[in-house]
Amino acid sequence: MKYPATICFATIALLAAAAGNATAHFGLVLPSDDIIAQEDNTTITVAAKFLHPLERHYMEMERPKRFGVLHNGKTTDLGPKLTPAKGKSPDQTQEFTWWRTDYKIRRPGDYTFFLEPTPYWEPAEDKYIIHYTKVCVNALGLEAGWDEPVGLPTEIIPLTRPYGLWTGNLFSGQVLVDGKPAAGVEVEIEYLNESPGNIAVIQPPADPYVTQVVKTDANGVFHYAMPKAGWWGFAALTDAPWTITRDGAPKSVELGAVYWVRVRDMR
């Protein structure tokens, strides 16, 4: 059977639509500093954001299923103390919500932030989405315990210091899905466009210029040198084995392990 050209054409523009829509989501766990030392004020702000970071647009984001910190080998519960907050997005026209808190630093060390959130339902891919975030501050001079898993079900592990990058330092990760290595997996890879410091918003020439993409080798391990000062996030990207009903349906569901670092230039 043959469609007239205007069919076509039309359905064309709706898968590229589309496609074009499915641009990378990133979970995201963002501190008021990524280092603290001996004179600074010791009590920071944690923000958690669902996002496109280079395109700045931002998605609703309900109250996390689970979010904490581990320091010292001892994981604290953070959930309750985090309180939602409103933001708009930069061209004012649209409103969501994400979640706060502050915490005090006490000891010295490396302090693994990190969020489990509720499933988010993504209609424009047919699934469900949840990204397991981390973030690591480093303490008052002691660098211990940034490369400890926190156990979630998916993760990336820092084989790169996750701190004290300079603009074009090389970061190393390895991909755990249920405490294993997991291979071949893809890792998207996007800057923060409303990093500190930032003041000319980074414009992509074209649509790969978004999202870089990196795969893992044999042993759930991949590198990426960051071009420009700020914060970088890492997402590797899986199916869970298991289905989440929606409407009386099974969907289908993307896990994410998702890490943030920053980066600063060398003056």
Second form
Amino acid sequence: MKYPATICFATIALLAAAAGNATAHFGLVLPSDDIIAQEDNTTITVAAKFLHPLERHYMEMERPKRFGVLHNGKTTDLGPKLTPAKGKSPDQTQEFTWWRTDYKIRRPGDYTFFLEPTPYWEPAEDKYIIHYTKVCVNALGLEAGWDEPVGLPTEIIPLTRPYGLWTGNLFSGQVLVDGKPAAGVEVEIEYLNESPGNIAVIQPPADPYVTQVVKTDANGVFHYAMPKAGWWGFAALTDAPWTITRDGAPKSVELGAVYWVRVRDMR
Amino acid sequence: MRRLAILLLAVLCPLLAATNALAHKVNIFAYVEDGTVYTESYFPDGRKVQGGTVEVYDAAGKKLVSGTTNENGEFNFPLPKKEDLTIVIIASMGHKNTFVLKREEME
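Since we've got the form predicted alone here, give me the form predicted together with the partner chain too.
All chains and molecules follow, beginning with the one already shown.
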């Protein structure tokens, strides 16, 4: 009787580990619109979440350490304006915290919203996760600022203008760690199944379809062509050279440089 | 030979300039601060519209103000009326765009 219980427990643990592998964690910063024209509402809503984008699973997000916007070379702190909200996927029973704020666009140009979350403890991987996440909103016909770094410990600098993208377009970005190009870094890519206007929820035919993986070249550059309309997330993952102490033990920290872009069908 | 080169340049330069301008839509943006209307006119890549004509119309379509943008694409003027204003930028070669400055932005 003792053995079957052990085997059963081991099987569950293995399954849990397998599931952990198949699903990638992503920080998400999602604006209600990515291109603001003169006739549009200039007040947008920006959401900050931590989730498995394709599987739509939410994870609990503590109040972010830092949340702000870069415009015209100037950074504005929006952290205190964030208010909590609750959400879950259709197959989750429990609700999880995410964050949101309204933001009024007052000038032309590109607005890069950025997020530094509170470190997330992932027991399944025995490590902390910190995803520095960015998204760009273009306003009033001035396409300037999208390629400026925020100055985060790790971040993706788009080489492709990150808005006005058609389905099938190639997105290229450069991964920086401490401001320097990071070679040979894995970039995980997922489709946001809860993208507004997504008419068909994607059911992956096999686990490798959940998360696409590309690696950066010697200059820290990666490319990916996006096959479906909606929002796509790019997470460049590195290990922090430092640890966070948990219950007296040092735990390793996964750093993510995450960037989101919106794609629309050509029609 | 040198004359030919100059002649070629004289013919080609305006052509190149025209191609550049055609690829870019002109934009105007305006806001009010302390009773002054500030306008900025620019191309999508951030280049400023220099020497463009700015015209300001009230809700009835009456022209209230007109002027020329400076080297930074700016043209500023005292707020003439507290109602929706239509501000038009007219750049070279008939490139034109408008911005509606709403009354509620004037407080």
